[in-house]
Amino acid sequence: MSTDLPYLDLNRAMWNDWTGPHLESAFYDVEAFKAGRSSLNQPELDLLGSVTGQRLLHLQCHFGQDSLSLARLGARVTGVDLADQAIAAARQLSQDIGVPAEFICSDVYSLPGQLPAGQFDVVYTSYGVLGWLPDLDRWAAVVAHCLRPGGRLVLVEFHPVVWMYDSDFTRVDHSYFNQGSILETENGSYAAPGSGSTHQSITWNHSLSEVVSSLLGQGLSISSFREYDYSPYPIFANAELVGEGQYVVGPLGRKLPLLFSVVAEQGVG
């Protein structure tokens, strides 16, 4: 469905409203995080490897749990999110646990005006990020701008096949391909379904070819591409635990790809 509604304003309002319930949710379990629990999952840990001493940019960081988990591993982290309340919560969380990190309130596309080119060893982004962006060519250009020569993007994301289905995975509601913006009404959120909030949101579906082509178009080299038959989070209907940190959509089992990952490297000249 196409719409001319201001997507940044709508989506920012929703994420701001979600921040409070998410901070209190069992999904994020902030108290356990403060006590030392990492919020990172095995797919991204495997791809990132050691980040000690690396300058790392975390795009669409929400209230900073992954950013601070990476800082705990020794990275010098800058987290970015468009929701000002989420960024305020991230800064407070950083202070509460005594782990330094920088947090910037900005939409992704505005970052080149705020960050010098070639500043980061790693750009990291994960789990439910690309669908909030209308133009992946612009996204890839931001990634390329931020990476130093030889730096790398690490992306772990829900598989685009997932977003074709209705919420119960009983029918196909949307195209696999990007056919324009999708206006939906969100009741509650993935982390706090009973919060009582109702918001409109605007998203886009992006095929795997669109993701890969956008990065290649910026001269980045794909060094790793993987697909996974599970999600680390029980956020989909009829979620069933099939292994440590591995959930599937029960009736479909391991027949459906739920994640993919890409590592892409900036040329050295």
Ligand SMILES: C[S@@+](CC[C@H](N)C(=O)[O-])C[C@H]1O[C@@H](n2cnc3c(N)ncnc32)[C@H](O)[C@@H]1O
Given for the second form:
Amino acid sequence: MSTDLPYLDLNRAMWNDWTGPHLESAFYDVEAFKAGRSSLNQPELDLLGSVTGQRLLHLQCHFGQDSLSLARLGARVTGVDLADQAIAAARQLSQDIGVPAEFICSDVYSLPGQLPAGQFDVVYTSYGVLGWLPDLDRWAAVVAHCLRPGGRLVLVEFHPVVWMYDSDFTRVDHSYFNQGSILETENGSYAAPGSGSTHQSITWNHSLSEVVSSLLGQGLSISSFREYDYSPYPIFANAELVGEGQYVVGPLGRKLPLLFSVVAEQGVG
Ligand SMILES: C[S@@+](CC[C@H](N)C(=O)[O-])C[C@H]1O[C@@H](n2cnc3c(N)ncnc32)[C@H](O)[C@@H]1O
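Can I get the form predicted in complex with the named molecule as well, since the one above is the form predicted alone?
After this comes the whole thing, all chains and molecules, with the earlier chain placed first.
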């Protein structure tokens, strides 16, 4: 699906403006991160397994906490993000903690012009990424371009059912299916709700079949596909902790899928 909207400019401006408040936020807790805390959660740790020595491309890395957590585990990490202020913050964080990683400021779709084909053992991307991209077939083509033969994609993402609801989970506002761009006004952010900022953003809803068929369309094989009844982040209304690192939407409990994950492998032939 193509778009004529200036979605990259609008979304970049928002993510740039959110970077400063996020660096200061309790949500990201940069001081604890600098002191050694990993920002990775159990779902991705389970799926990634050992990354020691692996060349890992982290798409939509924000200001690099997950990228650098993976580098701390021994991966050779390249992080990519659209927002130049997030990338500048990621480079600074890398220097501050003395953990090397490469960071590239780029639209995901422009990567094939910047990275040679087949250079990565793992492409990793997680938690709030696909909705910023209008066309998952183009995204899957970038993933396939970047992976070496036998390399794998690890995706952990919020479940598309979540994006059907209003922010209080009381009303279905949007179709489950991709019916084109969604223009919204964001007051504050998930990590800094009181920052006082107001931005317009443009996103797309992508159903699970859209995700899966985009990867199959590039010839990748899906070796793992899961849905989860919790989120590791308390970012939804009435979040309730129901297990270690497991939050649900209060009144709905474990009835609602909040995450899904996919591992997909590039063929060797
Ligand atoms: C929700 S954040 C990812 C969060 C990450 N898991 C974390 O917790 O830090 C989404 C990121 O996608 C980036 N982004 C949005 N559109 C993009 C695009 N077209 N290409 C590359 N990055 C993009 C934003 O700048 C933002 O940093």
